[in-house]
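Read the single chain below, which is given as structure tokens and is the form predicted on its own.
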Amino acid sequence: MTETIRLPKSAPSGIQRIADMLRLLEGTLPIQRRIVRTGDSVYQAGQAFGCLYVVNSGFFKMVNLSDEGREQVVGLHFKGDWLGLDGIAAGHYGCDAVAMDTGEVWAIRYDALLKAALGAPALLTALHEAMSRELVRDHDSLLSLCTLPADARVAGFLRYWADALAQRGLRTDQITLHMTRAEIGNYLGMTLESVSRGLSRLARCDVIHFIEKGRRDIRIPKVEALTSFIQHLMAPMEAAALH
């Protein structure tokens, strides 16, 4: 029986964009491939900047260390994403890039990228697009933290993860979260208990189903239901704001 994968209408362009970008890099630049495993650091905060990294496979989190010594997850990255952009201006990386699964990154020397771009302007276009997407992600993340109630943030996180998979041609009806509930809470600015309550509420509403209790595998029958769940929670707040 052939497995049907539901993808949003925009997904094919995302798949094609990533494939084209990886081919462009591979055909115009010297690339150093590196296999990483769960917990490995691609680079660390404060390390001198020299390379940008492109995710060829796997999942990665960006981690900052607070003044109190607590780890703060500030970003998530998937296949086709660029790592290390924050090091360009300061000359050193601003956070740790940590693998959440076995994967592969391509190391690209920044000076080699700029030199090659003189003969292949498409390289600069790819870099600028990566920077633009990073800004959009940061904006969306801040908007979520500032405006969405806790349960809606959890639903938004699952929608973001599912959309990222869809844009890479991967199944979205069943996903594996490569983060603990504590890490998800850290990323969303919530407690572990609030994340667990949010997931439980989504399950009670039949928006998601846990494949096995306490595990990170989640079934999402209809990704669109996550958006409807968020809109349902936001409706009373939006109505109140009008009065």
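The structure presented is a predicted model; accordingly, all values stated were derived computationally and were not measured. Take the two forms, find the largest set of C-alpha atoms that superpose within 1.5 Å, and that set is the rigid core. Residue numbers count along the first chain shown, from 1. What changes on going to the form predicted in complex with the DNA:
The Cα position of residue 67 differs by 2 Å or more between the two forms after fitting on the rigid core.
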The other form holds:
2 protein chains.
Amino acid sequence: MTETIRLPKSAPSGIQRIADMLRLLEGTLPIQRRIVRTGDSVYQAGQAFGCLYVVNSGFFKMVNLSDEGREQVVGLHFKGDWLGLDGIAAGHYGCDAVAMDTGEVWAIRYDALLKAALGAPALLTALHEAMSRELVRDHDSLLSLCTLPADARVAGFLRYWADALAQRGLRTDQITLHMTRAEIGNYLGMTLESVSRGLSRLARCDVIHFIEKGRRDIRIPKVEALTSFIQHLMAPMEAAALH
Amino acid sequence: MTETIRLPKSAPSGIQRIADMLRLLEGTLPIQRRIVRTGDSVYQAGQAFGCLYVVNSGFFKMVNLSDEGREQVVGLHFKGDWLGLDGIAAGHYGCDAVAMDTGEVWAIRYDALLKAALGAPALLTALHEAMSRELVRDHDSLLSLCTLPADARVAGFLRYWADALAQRGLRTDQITLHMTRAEIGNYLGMTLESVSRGLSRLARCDVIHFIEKGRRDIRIPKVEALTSFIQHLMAPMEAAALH
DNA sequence: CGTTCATTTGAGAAACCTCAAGATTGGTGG
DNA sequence: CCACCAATCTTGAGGTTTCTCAAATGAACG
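The form predicted in complex with the DNA, contrasted with the form predicted on its own above:
So here's everything in the complex, that chain up top.
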């Protein structure tokens, strides 16, 4: 039995999995590379679905727009993530995919992907895992939104961001949020002022530090401290739950 | 060009699509039928992933549980929906799938599905569309949660429920919520008291009516009235948005 | 017919939002 | 290099929504 060492099963360190997937895509599919700059849309809500996009570099926000004009950031995506998955069923994209930085996406025709998948099942696995991970992420977002107070959601956001970087082999002790307070607030279901207050409180508690000149750069000495900060905030609520 | 009649492409009336899919599954895959009763779990969070489940009857809630014990209903599922999709990537299910009524699910081994899909691409389409629809639904939930006040979320919930029934060819003028106020509140990110107040207000405005004896049965004379009720609640906020 | 659970409703408290004023930053042009 | 502008961010004070707590009502079950 090869049960002794089974890490590779579902966690080849993240960075390895992403690199493998990108190589697989390059090797088996016709890919259209596309450079985007901050603010560019990869696609827009309502546009006819045809391609999926895989992030090669940069990062992206998904913006859902209601009929009445309400806007909601429903997801953030980094290297190795797939964009446009919500367009498969409806036949058109459900959100705007907006670049938050200069980056590169690989456009993959969905019909070509399906055809190629018959000969290379690993492609299917990659696609399914991408969709499944996004579902898990959405569920976690919902959990945070509904069960955590504002300050804890801010801490959770930083932890999410740090985890995303860590999975991709990047440093997490010093991160740059390429989002305004307003964008973060929209994503977290609160106002930009609440985000600002939350970050200030985190800094006051020494959980994070602002790097001088510019409050977009944040130092996180210990990522675990974010988790214990959240639990610290929840402690009074647990007490209340016991009647 | 066959552009004149292209409704069948992505909208074969819902009920037809679901019936076709169930027939397809029956015809091409080994299926394990399983009857569940109210409160039964189809699977639980953390359990090793192996099967996907398709709802044949009844309906189900997906409950996400955090490490610290916070609970969150992250989805509701009806006939034709797939359960367990969030387990594909992680190798274990992410939520508890709990029956809200007596029902039947069809267990399908994921590996068998992948194998069969090579010979019957329609299976792949069905799976992908199910995942894609769930992503769209999650994004819409997030939008409602973050941008609508409590009463509007309650109205939106009823509209969602009515739409789900309509897609399955069921009557929508009279619906029975098999959920407690507490469960609805959890799903909508509010307390059970707020749900109760929201429903009372909807009844006071004649948007809904309680059918005598038991407040689980609701009459919705006009589903469109729910939409205009939401817009009515948002009107003051739009005015504020213009500074 | 009593017990239990779900629901409704009210009153006060708390979290968060709104509004407003200053502070900081980055970019632009003199 | 410096001054200025626009955009972003911070912080405070007060208002509003929603939550919490409590009590009463209604329905379901044995």
